[in-house]
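A single chain comes next, written as C-alpha cells; it is the form predicted alone.
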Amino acid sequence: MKIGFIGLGNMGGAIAGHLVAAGHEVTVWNRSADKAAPLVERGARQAATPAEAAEGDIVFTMLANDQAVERVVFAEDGIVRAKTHVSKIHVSMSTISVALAERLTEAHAASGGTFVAAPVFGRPFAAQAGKLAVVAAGPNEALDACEPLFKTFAQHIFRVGDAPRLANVIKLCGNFMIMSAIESLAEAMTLADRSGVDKAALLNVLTSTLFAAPIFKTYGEIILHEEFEPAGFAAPLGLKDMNLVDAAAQSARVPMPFLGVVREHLLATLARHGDAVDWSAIAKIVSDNSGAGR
C-alpha cells in the first residue's frame, strides 16, 4: 500500500518504521527533514512537501499540538491540497482538541476524503516495540482499511464509532487520568518519605496490590528515581494536553477541578525545571511543596 507519513518524533518515526518494515511504500515528511534519514536508508523516500507525501492512499500525521496539524492540512502544500479522489484518507495520530478534530473532518468530507482520528496511548518504548494502544474513530470502511496497517504497530485496536471526534475524547480524557495517576502517586510518596517511610516500600506495596496497572508501576519508578530526562511525554506537551482537556470540559460544561490542581503544577514544573523534563517531574513539585530537603 501507497502510505505517506508526517511527524517523525519519537513516536512517529516508530510508528513510520513499522509500517516499512511490513513492506508499505512509505513516503515520509517532517519539519526538520534530516529526522527522515533513518527510514529513508531502510527504504522510506523523503517528500518535499506534506502535499507530496499524501499522494498515496492514506496518509499518517503525528504531531505535537493543533497548530503543527493545522500547517500540514491547511497550507498551501498541505493535505488537503493532494486530495484528488474519494478514497483518499488522513489518519491523525496526534492528541488534538476536540474542535480541531471536527474542523479536519468537515474539511476532508468537502475535498472528497476521509477523515480518521487515531490518538495512541503508549510511551516511546511501546512504539518502538509494536505494543501501542490505537483509539479510531471514522467511517467503518476507512477503519477497516486502516486496522491491518494499525496491527504493524499496535496490540490493541479500539474502534469507538464513526464520529472522529469521540476518539479525540477518548485520548484526552486518558490522558487526564494519567496525569491524575502521577498526581496520586507524586502525593503518596511524598506523604510516604516524609513519614520514614521508604518510598520504594511504598511502590513495591501498591503496585503488587491494589494499584498494579501499568501506569502506577511506570510512573511509580520514573518518580522514585527521578528519572526526568530524557523525556518520554515532555512537560510542555501534558501542559499543552491538560489545556485541550479543559477546553472540552468547559464546551460540555463539565467541572473538573482537579484538573486545575494538575495543571498548576505542570505550569509550577515548567517555570522551576525547564522544558525537558517529563510530564512526572511534578513529583518534585509536590515534594518542594512538602518542604522535603529543608
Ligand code: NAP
The other form holds:
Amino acid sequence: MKIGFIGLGNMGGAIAGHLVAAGHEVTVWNRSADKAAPLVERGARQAATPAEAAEGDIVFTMLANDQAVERVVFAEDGIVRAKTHVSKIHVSMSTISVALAERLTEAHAASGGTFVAAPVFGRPFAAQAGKLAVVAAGPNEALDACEPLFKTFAQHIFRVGDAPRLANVIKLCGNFMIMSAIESLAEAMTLADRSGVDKAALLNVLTSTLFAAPIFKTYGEIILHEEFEPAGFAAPLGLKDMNLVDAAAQSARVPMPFLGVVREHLLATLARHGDAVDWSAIAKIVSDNSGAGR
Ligand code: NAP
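Next block: the form predicted in complex with the named molecule, after the form predicted alone:
Up next: the whole complex, starting with the chain shown before.
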C-alpha cells in the first residue's frame, strides 16, 4: 500500500519504521528534515511538503500537538488545502483536542476524504517493539483499511465507534488516569519514605497484590530509581494533555478536581526542573514538598 507518514519524533519514527519493514511504500515528511534520514536509508521516500506525503492511499500524522496538526493539514502545502494531493484517509495518531478531531472530521468530509482518529497508548519503547495499543474511531470501511497497518505496530486494537472524536476522548481519559496514578504513587512513596519504610518494599507489596497493573509497576520503578531523564514522555507533553483534558471537561461540564492538582505539579516540575524531564518527575515536587532533602 502507498502510505504517507508525517511526524518522525520519538513515536512517529518508530511507527513509520514498522510500516517500512512490512514492505509498504512509505513517503515521509518531518518539519526537521534530517529526522527522515534513517527511514530513507531503509527504503522510505522523503517528501518536500506534507501534501506530497499525502499522495498515497492513507496518510498518518504523529505530531506533538494541535498546532502541529493544524499546520500540516491546513497550511498552503497541507494535506487538506492542497486538494489535488489529498489521501483518501487521514489517520491522526497524535494526542489532540476533541475540538480539533471534530474540525478535522468536517474538513476531510468537505474535501472528499475520510478522517480516522487512532491515538495510541504506550511509550516509545513499546512503539519500537510493535506493542502499542491503538484506540481507533471512524467509519467502518476506513477502519477496515487501516487495521492491517495498525497490526504492524500494535498488539491491541480497539474500535470504539464511528465518530473519530470518541477515540480522542478515551485517550484523554487514559492520560488523566495515568497522571493521577503517578501522583498517588508519588504521595504514597513519599509518605512511606518519610515514615522510615523502604520504598522498594512498599512497591513490591502493592504491585504484587492489589496494584498489579503495568502503570503502577512501570512508574513505580521510574520514581523509585528517579529515572526522569531521558524522558519517555516529556513533562511539556504531559502538561499539554492535561490542558486538553481540561478543555474537554469544561466543554462537557464535568468538574475534575484531581486534574487541578496534577496540573499544578506539572507546572512546578517544568519551572524547577526544565522541559527535558519525564512527566513522572512530578514525584520530585511531591517529595520536595515533604521537606525531604532539606
Ligand atoms: P516528539 O518526539 O516531541 O515529536 C513531535 C513531532 O511533532 C516531531 O516530528 C516534530 O517535528 C513535530 N512537530 C512539532 N511541532 C510541529 C509544528 N509546529 N509543525 C510541524 N511539526 C511539528 O513527540 P512524541 O513523543 O513522538 O509524541 C507525538 C504525539 O504522540 C504527541 O501528541 C504525544 O502526546 C503522543 N504520545 C506520546 C507518547 C510518548 O510516550 N512519547 C505516548 C502516546 C502518545 P520536529 O522533529 O521538527 O521537532
